[in-house]
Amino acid sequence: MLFLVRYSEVFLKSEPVRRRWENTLIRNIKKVLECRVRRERGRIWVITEDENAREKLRKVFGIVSFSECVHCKLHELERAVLDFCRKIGIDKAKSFAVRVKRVGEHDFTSQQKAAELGALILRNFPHLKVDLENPEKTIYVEIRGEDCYIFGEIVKGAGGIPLGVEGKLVSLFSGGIDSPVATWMMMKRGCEVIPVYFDCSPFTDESTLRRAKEVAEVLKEYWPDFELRVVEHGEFLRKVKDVLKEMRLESYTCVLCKRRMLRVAEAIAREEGAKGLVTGESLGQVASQTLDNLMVLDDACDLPTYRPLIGLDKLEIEEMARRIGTFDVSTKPATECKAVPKKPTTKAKLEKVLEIEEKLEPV
């Protein structure tokens, strides 16, 4: 099989960085799948026997479409589009259009190029009718000097840019709706993230982690190497709700778990030269998700903390969530948290979190 495979944003980078781009993005496509590449400038061409080809190629991070195509050349693009519409199945459509584009110097434009091909169906086939708007099927032509390539579908990719070309971060990993999708778009944005799952038993149990596993191995589909950590935080909560219940601030409960996940999640991406955090927070979702809370969650550390998903409603996460095939496990049962109190605070103070946490060191 041979899939042309199509970029976006590393078409516009400067040489040497679009060069570096392109090769990270081949290197995703090999990690994947089994195949021969070649490329040609916008271009990456993919040469498989894998049946699973298609699916593997809609999960790679840079590739904005591909689609699988026929080659041949120039002097035989008659009889290639000719046996093409046969392969298809033209003769069971009604209507047709031609689509038609070219690299390099020819004595014919595209729409020549696509009037002429479309009179030669229209000869071999005169039951169909063209229709350049709603055609029951499409073949699409793409001559590149002397060579030319034939299909008759364009497949969406994962888009964004090559996985890995902007470093690594650390995600706050609990396998719920949010943050898979926020690991995903960061993912989507050329960042390789390592997946951090706090574990709070005996405040949560088996499920909860389960879960988080289960959501990892469907993002391992968009990048092998996607690995889940598992951090024991069962004892810092204990301790916390001891100390906050002598000092009768329950509330605080939340801020102060998070702010430890923050730190130990910081200590890890130093020493994995990461450069900096990702959570799912959405501004207003949750109690502890409140400007006043996020201000207080920012002074734990010092590596800035990315939340990509900061502006969105849960409509709108949910929906990413099935497209990005996330949804169905992130909703499975799950024990929810325990330690949460009853009233989370929404306005917690800097001051009031300082002097919680000089009773609760060393944890």
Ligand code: ATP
The other form holds:
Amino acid sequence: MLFLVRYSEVFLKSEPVRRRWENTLIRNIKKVLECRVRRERGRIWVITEDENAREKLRKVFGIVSFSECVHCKLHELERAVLDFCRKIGIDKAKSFAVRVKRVGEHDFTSQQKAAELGALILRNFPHLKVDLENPEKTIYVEIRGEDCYIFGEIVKGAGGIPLGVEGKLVSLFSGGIDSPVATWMMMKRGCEVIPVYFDCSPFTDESTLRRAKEVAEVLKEYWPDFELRVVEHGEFLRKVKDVLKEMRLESYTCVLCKRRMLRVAEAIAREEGAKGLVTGESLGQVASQTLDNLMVLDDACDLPTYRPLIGLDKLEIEEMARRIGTFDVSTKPATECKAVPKKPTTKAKLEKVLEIEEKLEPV
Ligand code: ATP
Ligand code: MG
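Please could you give me the other form, the form predicted in complex with this ligand, since above is the form predicted alone?
What follows is the whole complex; the chain from before opens it.
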């Protein structure tokens, strides 16, 4: 099979950056698909035997769209177009259009060639009508010098930019609906993300951990190196609960819990050379995601924390999760954290938090 792969934002860059981005894109394609790759300015050709190539290419960030195509030489174009028409079952269609694009020196224009091929198809399939507005079948022909590529479909890719070109981030990955979407968004923008799950057992159980692992498997299809790390967090939570009970400040549990998560994630980021953290927070979504609380969370570490969902509504996030493929796994039954107090604070005060943390052993 031969695929024509299109990418876009790579064009906006200077020559060396473009080169690096293209190399990264090709490396990423080869990581998920056994294939040979050829490149030409603005285009990549992928040659593969893999039957699942379409599904795999759809998940490579940086690909705007792709088409499975047939290659032929210019002098064979007529025959190849008719063969292609038969292959896509044009005899069952009522209308069609031919669209031609051309690169190089030729003694015809794209429009002339399109008209010529259209007439040829009409002669061979007289029941058809030309419909340039809304054709049932479209035959695309791309002519590059003496080489022609024929295809009938433009499949939308994942978009974004090649994963890795922006460097690394560490994600706080719970496996719920939000953090996988946030993680995916940063991957889409070129970041290699290391997902970290904080295991809160005994306040959660293995169902929560299992869910996180399963969601990570879904994102692994976008990036084979996506490996979930699990950090023990329950012991810390237990201590926090004891101290807060004594101070009658149980409402601060979630804020302290998140601050420790951010600190541990930051330590991992520094070890890994990652440049920031990612969380699935969205402003006002749950009681604890307020500007006051986020301010207190940001104080916990020095690296920037990216929150790509901050301005999205729950429904928008759910729709994205469905599209990405994480929704069904993220909504599997899993135990909610039992350490969450009845009334988590929405107005955490930093001085209070620091006072509480004085009483906890440093983490
Ligand atoms: P999500 O849908 O991502 O679970 P949420 O709506 O349940 O988020 P919170 O529980 O307030 O919201 O968590 C906010 C963010 O903190 C999450 O999006 C995630 O990035 C991080 N987080 C929460 N719990 C964990 C955990 N057990 N392990 C790793 N990260 C976590
Ligand atoms: Mg959650």
